[in-house]
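Consider the single chain below, provided in structure tokens and representing the form predicted alone.
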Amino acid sequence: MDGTLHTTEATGTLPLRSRWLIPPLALRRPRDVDEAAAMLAEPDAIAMAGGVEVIAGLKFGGPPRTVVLLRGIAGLDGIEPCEGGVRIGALATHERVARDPLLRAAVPGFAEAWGSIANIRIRHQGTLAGCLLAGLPQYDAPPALAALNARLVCRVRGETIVAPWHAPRGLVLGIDMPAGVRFAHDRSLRPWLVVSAAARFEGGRVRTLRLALGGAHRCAVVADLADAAELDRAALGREAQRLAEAWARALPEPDHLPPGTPGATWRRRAAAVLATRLITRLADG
């Protein structure tokens, strides 16, 4: 799955849509991961998982394809320990992600945040990892995993790899989130914006504290803000306002302003207020 079944670049007209626009494509079902690492090796080829973003950008046309369904590997959708946190399976799906008690007790407030994105439908059928991997600026993944400094577990040419979370390599197997991190998430009321935070905290007092945006830039924009540091949670609620402030005023000129949606200013002035919303819930504990 990629970036590349759809676009975010509006045209002044919307893109028509349908199932009859689906190009003729070939299903294959791999076994085991190394023949899905394969398959997607070959130039037309896209992995699906719950196919929410698949089917939903086939239906905008295009060149046929290769569809490597995921769904018959077995182990790809569990929630289990690994070294320093939890790994997320590719194929766990978003409400899976939301009701795990593991990830919940590891990574506070994220498997409560991850219950309130999209509708129930999507919920059910889609994937953390699809979500990521779909490439779309005002998605949801990109700036939590950002925010969490999470890694991604690839498989490529017979190998697992870790990698970035910005830098997918081969067939993504898992999502790895550090444990110990208290999480939390907002957006505005339309997708225009994005804002995810994770700190950790030690003696009572702020370790690190990351903020990342999402849905104003390509890719997620990440910022630790070294002011917090040492700072005890009564004194990060009373600062917290002025953090978001001072990091809403630092972030870059936005390079995603899709026309009829606001500009830089809104963008700034609503970052800064959910920034607030948030670094107040993780002082609040």
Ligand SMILES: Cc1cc2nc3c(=O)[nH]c(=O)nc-3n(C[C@H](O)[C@H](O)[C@H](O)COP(=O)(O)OP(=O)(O)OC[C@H]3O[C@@H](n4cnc5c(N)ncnc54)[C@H](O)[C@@H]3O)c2cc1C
The other form holds:
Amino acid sequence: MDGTLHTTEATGTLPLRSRWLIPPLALRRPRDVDEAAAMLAEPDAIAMAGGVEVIAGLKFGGPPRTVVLLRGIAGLDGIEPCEGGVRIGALATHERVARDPLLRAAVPGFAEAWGSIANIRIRHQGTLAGCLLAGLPQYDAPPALAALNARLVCRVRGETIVAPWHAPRGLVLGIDMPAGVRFAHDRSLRPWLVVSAAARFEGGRVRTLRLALGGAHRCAVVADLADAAELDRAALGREAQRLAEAWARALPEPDHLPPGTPGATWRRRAAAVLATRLITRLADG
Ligand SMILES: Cc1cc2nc3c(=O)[nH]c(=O)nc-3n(C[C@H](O)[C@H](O)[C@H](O)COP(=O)(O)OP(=O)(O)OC[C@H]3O[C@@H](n4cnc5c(N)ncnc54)[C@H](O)[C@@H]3O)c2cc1C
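Let me have the form predicted in complex with the ligand next, following on from the form predicted alone.
The next block holds the full complex; its first chain is the one shown before.
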């Protein structure tokens, strides 16, 4: 999955996508994470969680693949407390994320935002991890997890490591979300623009405020708004527009502009409007 529309170079037309083009597959069913990690070390192996992206990709054809089905691994679909926050298992579906009471309490705003992504079929089949790992700029997971500074728990060569949200390694076991951070998300201009915001308050004052932009860059762009530190809620609300406009002005040039989508100037203006709304919402609590 490279995030681009799959077109034939000569004609610009969409290529055939069909289940008849699915290449020969070897399906592997690991019983635990170590077996799965070993299977994924094979050169043509690909992990499959809900399979929404994997199956769609295979329908474009290509060389034979080994598909490692993760669904049979017990314990990867849970949402549990972890040090400093909540761990969302790699097999937790969007629907589970949206309904989880622990997550609602720990990261206010996140589960609520997740209830409106995709459609009911995809929410029950697709996973939050798969949405991030698909690596597609227009999806909601990259900016959301960037704003929250989420961490990935990964199994690599027999070791469990923690990696930043944008640098998965090997088999991803879960996503660690920090507790006590308020989250807000605006996807009203998706697929061109998705903005996420996350703020930590201490003693009624902003400790950290992060904004992330998806849709316009191959990797979501994230920034800490140092200017917001120490503002109380009322001041944050008053300063929302100024902070958002300064953030939008400093955004890097887009590196993902499929033909026919709005240009960089429009994106900056629209990003500032959405970010103003999100900061205001965080300030209002
Ligand atoms: C009609 C439709 C509407 C949609 N709308 C939205 C939307 O509004 N917003 C949005 O954000 N998304 C949307 N999506 C995308 C959807 O969220 C993703 O397709 C889904 O979450 C992918 O999850 P999955 O479990 O099916 O991933 P899979 O297809 O199983 O995997 C996706 C990628 O991640 C890799 N992978 C999966 N799990 C692991 C793991 N544990 N370790 C290592 N690699 C792994 C796979 O190898 C593959 O490369 C939509 C999709 C469709 C079809």
